[in-house]
Amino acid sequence: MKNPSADLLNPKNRREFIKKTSLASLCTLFGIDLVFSKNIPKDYIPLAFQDADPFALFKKNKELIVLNNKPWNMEAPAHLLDDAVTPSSKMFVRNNGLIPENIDVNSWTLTIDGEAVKSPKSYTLQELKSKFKQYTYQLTLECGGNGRSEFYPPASGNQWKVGAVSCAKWTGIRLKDVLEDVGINSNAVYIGYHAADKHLSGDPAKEPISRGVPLAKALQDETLLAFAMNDEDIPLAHGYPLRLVAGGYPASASGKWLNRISVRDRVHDGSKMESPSYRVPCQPVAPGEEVAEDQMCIIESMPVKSLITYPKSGAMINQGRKLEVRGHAWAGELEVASLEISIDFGATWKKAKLDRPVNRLAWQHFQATIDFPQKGYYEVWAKATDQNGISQPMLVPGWNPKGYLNNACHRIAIKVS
């Protein structure tokens, strides 16, 4: 079966689309005139119709905001991620390359290979889904450079405030299955993922991103092969017709698109596995500091965070009602223990209502009702701590070269009259 929407991801598709509609037609859409139109050569296409539009190709809800369309990388806005699991209208788009075109589910197929594999094996669609026993988790996913836009010094890298994060749940197959069906030799260290899209520069000998996980995580439960999210086939923004799912890890380690997995006697050495990519000083720097590659470590477990999705930052009520704040909380691989929320720029803090994940790796929901004082300006900051006892830094934490891990708590801006 072909993913529709991968038609107008279709450059050539795209064109001969808007060819056989109207520009009049087209111009109604976007609710301008055409000036001049009688004046267009034949099959010219006018720049404004040109670019896709990313919320009609993903399905995206139009709130979220586009950090960049070459390659695609959106986010979406706190209040957006209130659903206890993400729908695919308003999950995060983080891509290295170029979308894979006309895919093709009947003749796909995954390649185990590499160093410290038995012998390399290849599977089909059809025979991973029926071979092999199917699980659902809902897994939380988070960028790496999600709240990359705090750091200051700035931090290279697309500017993301707090939403490259999601929580959908997955069904699939464990890679440690089909690692045992293959059979790995006592030399195994980690896997690295190879996928079908395509580098920026269309250099086919070049690949966007390859990176991938330690052995020990690649063989955890929850770690997948994922042929479906939220009970329905995988979106083409996010891996149709198969992806890793490593949750609690940089999103980055989920490879989207995945045809081959190498299982590696030694770390993975792929395209964004070199530093500086996904790695932060081994040891604190100073901000504005310049970090030798090799004092540069992998990020593994992501760090204890959370998020206020509901109310809106900026809402205003009257004095004397009572607020219910919302939101989700969560801390790589770990589980959180406790949220606490202050509305005097943490000079106290406040428990709320945390419920326990629906499985490992899962996001956890909390909810508190709060009481103002008096009007005027307030901030409402979440502050989850791990079962660990490590908890939020209150504002963003030690500086890093390439802006990662901010797990700064996040806070909304109230206005009580």
Ligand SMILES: Nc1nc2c(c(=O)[nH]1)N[C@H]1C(S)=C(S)[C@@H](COP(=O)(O)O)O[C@H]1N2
Second form
Amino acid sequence: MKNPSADLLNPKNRREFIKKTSLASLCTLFGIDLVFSKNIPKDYIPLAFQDADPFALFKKNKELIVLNNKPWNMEAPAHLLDDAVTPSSKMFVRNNGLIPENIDVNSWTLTIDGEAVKSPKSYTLQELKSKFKQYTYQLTLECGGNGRSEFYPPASGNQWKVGAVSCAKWTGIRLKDVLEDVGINSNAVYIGYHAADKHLSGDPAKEPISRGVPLAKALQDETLLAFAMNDEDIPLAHGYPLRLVAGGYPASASGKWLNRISVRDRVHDGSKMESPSYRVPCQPVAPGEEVAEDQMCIIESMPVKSLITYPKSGAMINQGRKLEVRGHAWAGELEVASLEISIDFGATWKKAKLDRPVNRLAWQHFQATIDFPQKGYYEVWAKATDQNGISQPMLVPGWNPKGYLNNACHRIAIKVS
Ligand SMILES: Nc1nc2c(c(=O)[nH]1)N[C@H]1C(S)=C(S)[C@@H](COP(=O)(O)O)O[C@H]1N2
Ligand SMILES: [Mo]
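Here we have the form predicted alone; I need the corresponding form predicted in complex with the ligand.
Now the full complex is given, and it begins with the chain already shown.
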């Protein structure tokens, strides 16, 4: 056994492994004695191992895929994202550091500071909730690196397939209302968030991530300081008790465990704002080409994209039966104008029924009914086009050193028999 801890992340492997291995030798492997191991019933999984189970820890659907455990990163297979509103159990987790522990909501504060505030001001959670009007929006959050695994030459980082995207319902107050209450100066150009998670190195002086958005984005109606997700407290993995939510931008701009926002007189220079993080070449480059740091531009609005969430890839149907296909489409800060489906590898396209978003920056649902001409293997491809007439590419687009913004058409396999 090479790397027991990695293999044991999969609960199926863990159960198998524990069945095959005596608990005593299991613990030796992990560097600790299990005293009284002879008293432990067969098939009993010690709590220490249960705690390492991200599915139990974060109450996640067992079909989520674990990409990393330090920090925790998990994504959903496409068919799991079929809900109109993504439930927490199916929502991807992307952490850059260690989730804060022992959060005390009663003493949690948000401080607004920075070069461009009249004077810094702090609020308790209670003050934020009672002083400002509350709003609820469904907001699409997609990791900038979603789809990275398809780039060639490969880019380092979490090898996301297609499931690092969510559209939950967020409730909170408008950042712009709070900034107005604090008072910002005319030199304000950007906001940067600071949060309570810990750097992987354990160094308290380092922040795992501290990103932000241009002031104009910060002042949009839908940019929230959220304290609830899907009508409940935000789950711990998703930023409890307070989160900045800036839908349509790479989700890295939506700071979890938020405790401070700096209103800056320059582009925010926090951790992972620097090149090449969350940046792409300002001008297209050849795959594998080296790009100078000053030639990398910060990602703002995410590109147009869609996901087929029903049926699951590999589905089989009988000949003569119609197939209902459905999913979601989104286009960063823009709206999706149309969604087309192809079953002949892109030779012909048919328009799907596409809903308007429930609110700005929410994904849009599509649905199509497909007839297959004869038995055999098919692929169903989906292609969204945004309101500016820009469509998803069929091939992996714009290679970039960090593997961001892969918005190639999603496809599923169907067997008609
Ligand atoms: N404080 C903090 N906020 C964060 C992160 C983080 O590591 N720490 N990760 C960011 C990134 S890169 C992404 S893609 C989203 C993931 O949000 P989720 O885990 O709720 O799906 O959170 C963003 N906000
Ligand atoms: Mo991300």
